[in-house]
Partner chain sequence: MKLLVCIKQVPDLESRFKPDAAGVWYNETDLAFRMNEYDEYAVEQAVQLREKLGEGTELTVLSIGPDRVVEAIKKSLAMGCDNAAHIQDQAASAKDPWQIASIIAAYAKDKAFDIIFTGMQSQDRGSAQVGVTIAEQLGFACTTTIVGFDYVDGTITAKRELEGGIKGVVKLKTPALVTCQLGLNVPRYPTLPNIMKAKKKEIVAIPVADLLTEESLTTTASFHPPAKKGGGIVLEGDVADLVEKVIAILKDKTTVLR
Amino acid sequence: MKTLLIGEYREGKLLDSTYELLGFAGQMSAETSMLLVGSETQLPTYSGTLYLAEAATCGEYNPGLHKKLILEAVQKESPDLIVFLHSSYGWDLAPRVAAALKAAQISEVIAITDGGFEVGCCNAKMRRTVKPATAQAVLTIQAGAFPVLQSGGTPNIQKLTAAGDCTLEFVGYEPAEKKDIDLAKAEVIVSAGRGIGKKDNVPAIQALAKALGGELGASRPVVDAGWVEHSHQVGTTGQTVSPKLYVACGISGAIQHLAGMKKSDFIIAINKDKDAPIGEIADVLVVADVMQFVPALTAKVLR
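Put the chain from that sequence into structure form on its own, the form predicted on its own.
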């Protein structure tokens, strides 16, 4: 199995998420090569072949030129899989490359199974396994779904150049909207999930957060339901956090949420389902009714 990994470079820096591509390839025991539109001053610690195009001339994002560069690397390597991160860069480029190659595309892969790839469905409430129907396939992998892997060494650089016009003009990056609360700075976060039952139960979760000297977090379903403001959302469509303590209350553990908090130093999960996915990464899993356990825990903390 051969993979061509598409690294990412933004605002003059190699993105650390590029190493998640190596984690994916490592789980497949796949042979790897990599393509990066970036700079020789920001090279990955990687001992394989690196197809490098200068962002100074090709632009940090130019879909027409970047597609040409990827297709040139594909022609040289003949990979079975062309793998992007599931990011704004990957969302845009992956279908362009798949269409040009007449190859299957599988988006937002969260795990590898025998002969296939696991992806979320039904708003991440379920998972399904899919297999490409073509010999060559294009994938995007979900942020945080695969471990960061730095293989070490110095890449064997193969320079690429591309020329041509593009109907799109890259004008720069727009800063994210300022949040009411910056959870990334919080040392303790207590998050509410759908398992708390209703909006009226949010204050009980907030009370535990206050008792622990922390901040209130929330999963996407809670925010979508209007129970908590979006500024408190943790996950790939919210904030990525790494507190010293993360308490997940009634959160089952969809991959999008786990990607946003799995780097927390210590994770406590409270869930009545002993098989909830969040239990796989929790340091402590409390199997209990969250709305019975949380008030009791808060009372103990306040004593």
Contents of the next structure:
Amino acid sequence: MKTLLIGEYREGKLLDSTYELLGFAGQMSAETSMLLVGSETQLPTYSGTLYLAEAATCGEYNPGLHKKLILEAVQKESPDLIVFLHSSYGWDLAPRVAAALKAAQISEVIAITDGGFEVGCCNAKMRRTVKPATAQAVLTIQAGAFPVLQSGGTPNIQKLTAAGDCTLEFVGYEPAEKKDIDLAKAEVIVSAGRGIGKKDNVPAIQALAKALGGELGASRPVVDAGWVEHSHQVGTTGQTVSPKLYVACGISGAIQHLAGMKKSDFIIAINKDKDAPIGEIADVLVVADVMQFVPALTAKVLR
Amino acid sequence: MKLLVCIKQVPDLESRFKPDAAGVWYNETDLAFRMNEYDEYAVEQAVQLREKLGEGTELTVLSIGPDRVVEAIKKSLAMGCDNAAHIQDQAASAKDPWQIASIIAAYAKDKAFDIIFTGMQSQDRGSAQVGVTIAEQLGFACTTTIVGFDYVDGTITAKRELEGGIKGVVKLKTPALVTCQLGLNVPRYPTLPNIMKAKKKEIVAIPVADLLTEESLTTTASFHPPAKKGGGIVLEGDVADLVEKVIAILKDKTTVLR
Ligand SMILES: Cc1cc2nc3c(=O)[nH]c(=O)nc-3n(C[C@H](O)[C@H](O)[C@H](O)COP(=O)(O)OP(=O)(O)OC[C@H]3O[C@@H](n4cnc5c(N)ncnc54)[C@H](O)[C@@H]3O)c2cc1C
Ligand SMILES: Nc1ncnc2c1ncn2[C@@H]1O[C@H](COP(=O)(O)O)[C@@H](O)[C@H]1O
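Having gone through the form predicted on its own, I am curious about the other one (the form predicted together with its partner chain); can you provide its structure?
First the chain shown before, then all remaining chains and molecules of the complex.
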């Protein structure tokens, strides 16, 4: 079994998520090579072959060109698996490589199973076991699903260069919105999810946060709908938090939300659905209507 | 200009899912279906562009699936799409993203679309593959996970959302495909007059066999609930009771209450 891992690099830095790819390859006990469009000053600590192209010339986001580079490395290595992270870089690039090779693609792999790969579906409530039907396959692995593996050493560098292909022009980055609140410092966070039903119910969630001496957090739909400011959003595209207590009110537990809060010391979830995936990580799942339970709890805490 | 938006109908995700007879997907009995959330943003963006460009622009909505998907198509027409293609397929859920993308590419191939909109991912399958794969098959420029969109004279300026809330700004020349992320816009609710108007819009039905030439590249071995991790407690019952229990747990397991 041979894997070609596609590392990640952004704003002039190697991303730590690259080491999760090595964690995956470790679990597969696979012979490993890596490709990175990055820089020689930012090398991963890893002792295998590294196909390296310079981001300074190839661009950090130039999927047409990155695809060409990957296909070049695929030609040289003939890997069984070409592995990306399921990230904004990976889900954008993986289908392009898969289409060029006409290889099976399996997205957001969370575990390796007997001859196949386990993926989430139905908003993380269910799982599927999927197998490639082609000799070569492309995978994207879920962020956080595989351990970080830093095996040490220095890579054996093989330089790649590619030219042309500009169906797309990268203009630049826009920083994340300024945060008026730093949730990372909060010891208690009480978060509102879509299950609270409407904007008018936000104060009730805020009241519990206040009663417990904490801050208000939110899931993405609540922010997208304009019920709560973006600075309160918890998750991959919001803040990562690890308070002593996290209370999730009407939040289903999508992976992108969990990624931002699963390191909390103690998690209480209130959800009317006993099967909601938040139950998989919650220390306590309270099966109830959030707008009946939360105000009652607040009243009791204040008493 | 010619625009296309691709939508999928998905079950209400608060439902309870049970495996189907083959054990590879969910059993549809008792499930309520609606438009994939990501696709609502795609439709809204396409309709906004359609309105901006005005006369001479045609916006088609397409969905592959059984008869029930006509509901989602009708909603898109009521939101402002001009016409629709229903690719009839009783077995759409058994097709992998490669096949779904191939069917859409086969449909779009000779129609000279300038811009195709899709969702970033479907909520039930969640592969985030179909959009990009269509673009590759058609040779369109493509970018994904957009939270900002602007079009002027053959050039799209899009904002891609990256991890941590950073954004990447990209420009692409049409023909192009974009995959739409949550929060891109505020999807409209169809109004009653528009629902009435939509009834007159044309929905072309095409049997999937006319467009399907590709085999599946993956096989699904099983569909099952996650293995229970255990550890956590589940509390059910009367609210007053639940409150007492949670207060006791907070006192016992955390330092937030004294
Ligand atoms: C690239 C990407 C990045 C993302 N980034 C983030 C992110 O940073 N943060 C984030 O949160 N999401 C993010 N998302 C979105 C994520 O996938 C989910 O869509 C989102 O987390 C769902 O929010 P929710 O749980 O509030 O809503 P839903 O998934 O709609 O869940 C609502 C829950 O409330 C429950 N409920 C309903 N009514 C009641 C009631 N009366 N009482 C009790 N419970 C009730 C339901 O059972 C359900 O479990 C991202 C998605 C993508 C693709
Ligand atoms: N059956 C379908 N009919 C039409 N469009 C679809 C279908 N399945 C997926 N799509 C489109 O492809 C996007 C990504 O889906 P997926 O690759 O399944 O995550 C969706 O948001 C839709 O825009």
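Here, rigid core means the biggest group of C-alpha atoms that superpose within 1.5 Å across both forms. Just so it is clear, the model here is predicted, and its values are computed rather than measured. Positions refer to the first chain, counted from 1.
The two forms, fitted on the rigid core, differ between the two forms by 2 Å or more at the CA of Val287. Residue displacement note: Gly253 has its CA displaced by at least 2 Å between the two forms (rigid core superposed). When the rigid core is held fixed, the Cα atom of Val228 travels 2 angstroms or more between the two forms. Core-based superposition between the two forms puts the Cα shift at Gly217 at 5.6 Å.
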